[in-house]
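Listed next as structure tokens is one chain, alone, in the form predicted alone.
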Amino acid sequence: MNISDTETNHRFDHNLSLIYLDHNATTPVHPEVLEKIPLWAQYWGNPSSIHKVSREPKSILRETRKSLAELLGVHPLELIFTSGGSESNNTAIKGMFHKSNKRNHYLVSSIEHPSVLKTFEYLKTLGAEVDYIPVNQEGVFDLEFVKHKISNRTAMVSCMLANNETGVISPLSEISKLAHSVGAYVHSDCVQALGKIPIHLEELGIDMASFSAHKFYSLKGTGVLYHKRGVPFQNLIHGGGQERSRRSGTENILSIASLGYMVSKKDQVLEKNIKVKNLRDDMEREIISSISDVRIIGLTQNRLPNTSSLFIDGVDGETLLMNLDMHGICVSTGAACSSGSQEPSPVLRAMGYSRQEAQSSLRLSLGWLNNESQIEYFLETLKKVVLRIRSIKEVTL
């Protein structure tokens, strides 16, 4: 099948016409990763075999685990390769439920990814008691609620490190101290944080953490679960006993190799994200100064350097998204995993915003190869589109 010119423009190249501002949904594969795929594809052996065809795949597995462990400040054998962030979340939460003995109470933030919230909803059908930690309209957790609800019956507290829609970073160190004071464990969905902010899991006090390769310019199909030694564990997938019998199934070596390569670029991460943050901050200042009735969620909070969540009054988010898409600009109105739903963002609703406010939301998430000219074009287009939508709405009223 031939690839059309339009499809070709979807590649990771800032000189092409497509402007991609939805990196929290997924990141494009880094061009250097694309170049290396033919080489890695030659290492097709099963890493569980003992003959020479398995040696290179086994080496890729070992070296990626080692370099990722160094990045996260943990031991390599505390990392388990999975199929993605959703599997990692499910494994951590369900495993704790099956191994938590007499503890049957769980605390989970109300703005988690669906793979966390829906897993806890499932556990409730099995008898688990779940309390949801509220957040205010800036995305800040109610720590007093945690202090009030947590007890020696609590098995786990689950809070994401950084929210995928607002970018607001959670006070995980404080939450971990509260949890550990009563003997509870801490799980964190760290999917959005990898490659954007420094992560040292031991310093944060996290016992289990979930990651996904495709949020860090790598191939889809690989996730990682950090599972601290000594923490109760129950494997979710049984079979051949891979990953030290913690996750059966032949490892996705091609995707794991791409993740390992991106982790090897860790010394560039800070510099690139400073550039991204400067672009994001300049973009927000221009939006506020040039478009009326705009609010930025979490503006005064510690946020991911690439994320901006906006309310643009008088403009439907889906209408805005489609108009921008026609101009070659890719944005989001919320979490990509909730696409197709007719309901506005559950995260924004959980933060106390009205349905109407949530429907006027726009999420912008920048990446490493976005540049000033792209942001300038986006801003010019956004101003025109918002003005047109508002003028049409006024005429119809």
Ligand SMILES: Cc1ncc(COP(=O)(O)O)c(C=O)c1O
The other form holds:
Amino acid sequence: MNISDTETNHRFDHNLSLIYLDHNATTPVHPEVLEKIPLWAQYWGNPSSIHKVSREPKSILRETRKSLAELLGVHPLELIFTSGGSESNNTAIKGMFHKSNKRNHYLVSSIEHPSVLKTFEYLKTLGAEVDYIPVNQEGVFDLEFVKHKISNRTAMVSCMLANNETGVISPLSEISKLAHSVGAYVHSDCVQALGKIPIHLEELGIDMASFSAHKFYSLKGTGVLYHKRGVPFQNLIHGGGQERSRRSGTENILSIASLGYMVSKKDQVLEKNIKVKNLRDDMEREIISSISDVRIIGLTQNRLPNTSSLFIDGVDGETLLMNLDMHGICVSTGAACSSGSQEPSPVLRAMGYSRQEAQSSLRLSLGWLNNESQIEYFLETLKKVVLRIRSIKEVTL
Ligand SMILES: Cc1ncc(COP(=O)(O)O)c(C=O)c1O
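Please move on to the form predicted in complex with the ligand, as the form predicted alone is already shown.
Everything in the complex follows now, all chains and molecules, and the chain you saw is the first one.
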């Protein structure tokens, strides 16, 4: 496909030809952001230059940093712009490893995103000692394990604020208290939480946190790393010394402007998410009452307002996904990066579900512009497709 003549029909709108229920993979760009892009694209100057062409890009950087810091309850200079959530996670974790010479032990939740888990796998090859915090089938952390394993050899505990597959929210304040009681630091991947739940980093006791613009209706290519003053740090990318020498490379002004714009809508976020939660709860009630043998993961837990992760017994998740896709409905069976591979979700496996159960999983993640009629159409289609897949299976058995 030639990029110059690509026409998008995947607009952020109410149409029924495309029903997007995969917002934890990425969010559509907000229509108001789309409208503003031509204006922001005119601010092409390098924010590090000193002449007047740098004025607007500089002010975009400053304003976005300031408004995000207000939203998160931290100081603007504690925020570093990166290329995305993966880079923020890598920077926080590798930096801690390189700077905490005397402590070499890490506690990591077993249901982290691959950009955390694989970074720790890599650090193990360099000598780090890593223990994985078990999580039960409802997504509840084993805090006794943390109490048992944590010691004055522990450099850092890394635990996400909200899980990308189940939406279950972690007990971070408790984890932070345990970590700080032995002088260890806390890193949290907050990528899925931004724009969905209130986040006050200091109250949660988080020392480093990762964010990603494209999960919050903004353009891809920007992440943020919160680095609390005084916490050991080493930059991952060396070069021109941008971001106060903590992350070199010219900042992605267009994407940062879009994130800043979305953060400026913070007063609407609560209201939008209440609507999303009501839609999600109604959808779950209808699925449970109309389809047999369905289980919702983490139903009794504190969850993100938009996420629903379920097992539909006797139905292969990938088959379901492809059938729904043919009806214009976009869903996921696990983390986006693992879809397409035959491996069932590592998160669900780490929660103690069998391979077969994990293969029957479906992740629905709703967003701001989903509406009742879209969910009604999705539910009708889901019922038909599940019935068909189950009946074909019966015939072939
Ligand atoms: C929990 C979590 N962490 C990190 C990432 C990676 O973010 P990015 O795509 O910006 O690198 C994702 C994206 O799927 C995520 O869901």
